[in-house]
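This document opens with one chain alone, in structure tokens, the form predicted on its own.
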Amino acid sequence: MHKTLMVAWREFTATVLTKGFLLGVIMTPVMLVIVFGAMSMMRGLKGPQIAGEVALIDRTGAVAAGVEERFTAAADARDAEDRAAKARAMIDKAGPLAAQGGGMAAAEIERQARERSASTHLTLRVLPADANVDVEREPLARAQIKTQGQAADAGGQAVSRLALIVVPEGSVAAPAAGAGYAPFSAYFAEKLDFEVQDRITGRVREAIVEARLAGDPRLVGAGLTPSDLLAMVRQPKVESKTIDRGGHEKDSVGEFRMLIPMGFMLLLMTAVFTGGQGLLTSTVEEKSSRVMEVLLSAVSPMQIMVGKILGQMGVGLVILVIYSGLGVTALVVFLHRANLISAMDLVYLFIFFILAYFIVASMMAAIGSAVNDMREAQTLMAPVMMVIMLPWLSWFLIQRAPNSTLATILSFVPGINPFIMVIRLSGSEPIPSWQIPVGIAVGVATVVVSAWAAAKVFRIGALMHGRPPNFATLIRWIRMA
């Protein structure tokens, strides 16, 4: 046992204390900090600061007044407040994640929304109802997108025409039975920002709807104003709450819940395959450089294999502890979503990490001892790739329906069941309690069989050189040993 632990400690230190490992582990959180920092630095950007003219041809005679009201300074201020309110509602729904990882407060998000709304200054020009559309479109071809500081050129000429809106008569008048209202036309200057286009068309839509309601005799007869009717049909807001098993009320996390299974699976895969890949690489290197022969003169093949597996498991545990700790800290401190993860979720994560690691490490040790270089190892990686790809391809379906027939069956498939169980346990609904110990039992049985087969291959392959074996040869080694 002492020799096995010595091999494990050597394997652990040879990996963890290298500059490459330290940089690889540290760079991921550093990159996240850089990304969030860059997003925070961009918070001062106000978007396009455009000034220009919007021309309106109102064939109905009932829309122009409403459009004019929406292109005043007071309307711009109301628009800015509306956009800030929408941003605030999105923050309330999505949580602090919408505030760029907690680096920006909700007030800052609202301020940005107001600034983006106020950064564009549009003036409205109402043209005669019989104006020629082809003639009035010509200025759009010569338009120059200018900022507010360039509102007038050196010659004192007016700002460019950026848009032309044409509202036909059928847009307001009640349509015939079975027919619909006529659409209005919007012409824009080339390369005009899409947010500005949406703002212009949105204001015209609101004015057309008001004109339809104001001219409807049924509304007038009921003593209602267009504002009354619009307020009645506006969708109500909802405050979602979740009641836990203890009967306590918590804020509903909504769609944010689906990110947790993906995060758990990524943590598990990163930790498992970092340790497994290190085990494969070190085994192949020691065998090709004949270091393995020197080690076998002092320790048995079983002690080497177990020691190497335990050492690289320590590497995987270091990664799992660091990244899971950072993730939980981010949820609690920055995102204020401590209720997304329970203590048992983390316990099951570590349990199934142990099972998944021993399964993958056994295959890696067997492959590494059977080949002479990494190129040969790639031809025997098909079983390992299946373990990697199947949970990754099916995680979304499983986390959406953790108790479906597919998820239940995959939970008991040897080799992949630790990954599937982690996804199900952190999914959108609880799973039957009896399936957890059964899943663990299946994982333990898979570990025993995998370790038994890997030990037989390792015992023969550690000293074998020459042509690499195929799967049939590996099976023959297992039977022979």
Contents of the next structure:
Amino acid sequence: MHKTLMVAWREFTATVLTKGFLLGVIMTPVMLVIVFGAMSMMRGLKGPQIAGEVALIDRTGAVAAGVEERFTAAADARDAEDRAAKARAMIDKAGPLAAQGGGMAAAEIERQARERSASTHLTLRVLPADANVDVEREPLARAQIKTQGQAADAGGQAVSRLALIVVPEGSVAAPAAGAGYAPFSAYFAEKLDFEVQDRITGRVREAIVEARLAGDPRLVGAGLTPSDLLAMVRQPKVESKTIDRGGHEKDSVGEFRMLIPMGFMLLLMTAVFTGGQGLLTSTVEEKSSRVMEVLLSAVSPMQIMVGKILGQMGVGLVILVIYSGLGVTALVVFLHRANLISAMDLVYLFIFFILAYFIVASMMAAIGSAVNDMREAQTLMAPVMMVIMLPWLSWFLIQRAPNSTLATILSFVPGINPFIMVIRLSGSEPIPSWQIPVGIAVGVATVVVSAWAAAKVFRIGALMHGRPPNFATLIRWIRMA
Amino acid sequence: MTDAIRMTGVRKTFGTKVAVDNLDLALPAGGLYGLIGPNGAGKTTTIRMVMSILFADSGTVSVLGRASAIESKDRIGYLPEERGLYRKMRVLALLTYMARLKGVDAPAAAKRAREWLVRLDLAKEARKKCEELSKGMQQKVQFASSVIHQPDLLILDEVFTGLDPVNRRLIRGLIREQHQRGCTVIFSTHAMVEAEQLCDRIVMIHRGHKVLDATMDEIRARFDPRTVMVEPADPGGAAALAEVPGIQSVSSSDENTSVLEARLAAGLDPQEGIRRIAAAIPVRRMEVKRVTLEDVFIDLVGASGGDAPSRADIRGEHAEAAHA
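Show the form predicted together with the partner chain, please, the one above being the form predicted on its own.
Once more the chain from above appears, this time first in line as the rest of the complex follows.
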């Protein structure tokens, strides 16, 4: 045991105390924080302004006035407030804020939405109703979209045309029964911000709807104004609450919840495969650099294998602890979503990490010991790839319906079962309690079998050089050793 | 005296290939033994079985009085033929780690690692990574890692491959030193000169069988000298020499082209042979060739109809040339 731990410690330090690991694992989150910090600083700077004209050809003659109303400074301000409110609603929909007064992120998103509206200056130019679309479209090709700050006061310089809207006849007057209103056309300059496009078409759409309502004789007859009708079809934000098993009311965590199982699976995969990959690389290296036989003179193959697996498990744990710690901190401090993760989630994550890691590590150790170089290792990686791909392909289905037959069956498929269990356990829907111990038992049984097979392959493979084995050979080794 | 290694009726096969067959071997503790044989003879397999890295299909192996090397791994030093170092590990850390794996406690391991680096003239390299060392330096580090725990049994597989003459002499001295300390040394090679210079006793394996197991003196007595080295005074001496009664064949020497090797017919006393040659042709120099391990090796491998290696192979000259 003592020697096994020595092998494990060497393996751990040889991986963790390298520049590559420190940069890759420790620096990645640090870099993320720096990038986010820099981004938020840059937001304080004035962004590029979007300025230009929107041309309108109104063939109906009923829409132009309404559109003009929507392209004034007052309308812009209203719009900015509107967007900020929408952003706020979107965040609330994802889950009500745990702390009263809103988190940093929410305030930030609102502020951004407001600023974004303020940085866009659009002027409307109404063209004659019979203007030629082909001719009026031409300036779009020469449009200058973003001009840093100076666009608004460009003085004598012609203002760029960013959009051309054509409202055809038949888009306002009530159509014959069975037919629909004619759609309007919108032409945009290349690379015009999608949000700006959306805003322009939105304003035109509103003006058209208003014109339709105002001109419709049925509405007038019913004694309704267009704003009455609009108010009737508008629905304020839904307030959703979850009632837990104790009958207590909880804030519903909404769509944000969906991301948690995926986050957990990613975390598990990153930790498991960093350790697994490290194990494969170091085993291949020990074999190809011929250190293996020197080691075998001092320790048994089993001690080497177990030591290496434990060492790389330490590497995986370092990653798991760093990333899950950062994730939880980010949720609690920045997003105020402490209620999204329970302590039990983390305990299960740890248990299934150990199981998933041992399964993957056994495969990696066996492959590493059987081949001569990394290229040969790739040809034997199919089972490992399956363990990666299946949870990837099915995570969405499983988190949507954690208790579906598919999810339940996959929870007991050896190899992938730890990943599936983690997705299900971290999801919103509780799973039948008997499935947890059974899932763990399947995982443990898989670990025992794969470690036993890996030990057999390792014992033979470690000293075997020359032609790399195929699967049939590996199975023969497992049987004969 | 107890045996450091005892093998009885050992057999090992790989698929259909028989690597070692019915091998009996008893090597008393304290000796310095040479294990020789052509490539593919079964030397490395034998050693790996001694080390319990491979396991015999049948027969028994006992090492240092125990049923297997696993029980006495910390008392054995092993330098395999296929050896390497952790390329990214620093030299001092590597030696300390190897000593620790062999059961030396941490403070002693670090101390011994430093001492060995000084002895091997590698003190300046202690903080370097192994990959930064020359091949010869790496060999020395590997040797140190095999003896750092002061083993009772030292097994060296092709230890001299890749060493320059200076380091060769250094390692030879260190092997003798281990032997004098009381350590049993087994030295596997196909470089006959080294084996002859170092070993008390030679075991030769060929095609999985033991074909020779004797001390150097016994070998010399058994392989009776039947060759006379002759340097003729006249250039045409070779033809005349072949005519001398009792001379079976004449060939030129590998070492010196002006020297001829006259093979004596069976039953002819070498002294009588010398007299007959001296009477027949004028000679500048003449001596009875002392039997070398190389001759014995060629005799044994050649007699069994094997792929006899060339003399250059046997001396390890090809290996040397490759590393020069």
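Positions refer to the first chain, counted from 1. Remember, it's a predicted structure, so these values are computed and weren't measured experimentally. By rigid core we mean the largest C-alpha set that fits within 1.5 Å across both forms.
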Fill in: Rigid core superposed: Tyr323 CA moves 2 Å or more between these two forms
no
Worksheet entry | Displaced residue check between these two forms: Arg70, CA, 2 Å or over, core reference | yes
Item to complete: Look at Phe352 and decide if its Cα position differs by 2 Å or more between these two forms after superposing on the rigid core.
Response: no
Item to complete: Report, to one decimal in Å, how far the Cα of Leu230 moves between these two forms once the rigid core is superposed.
Response: 3.6
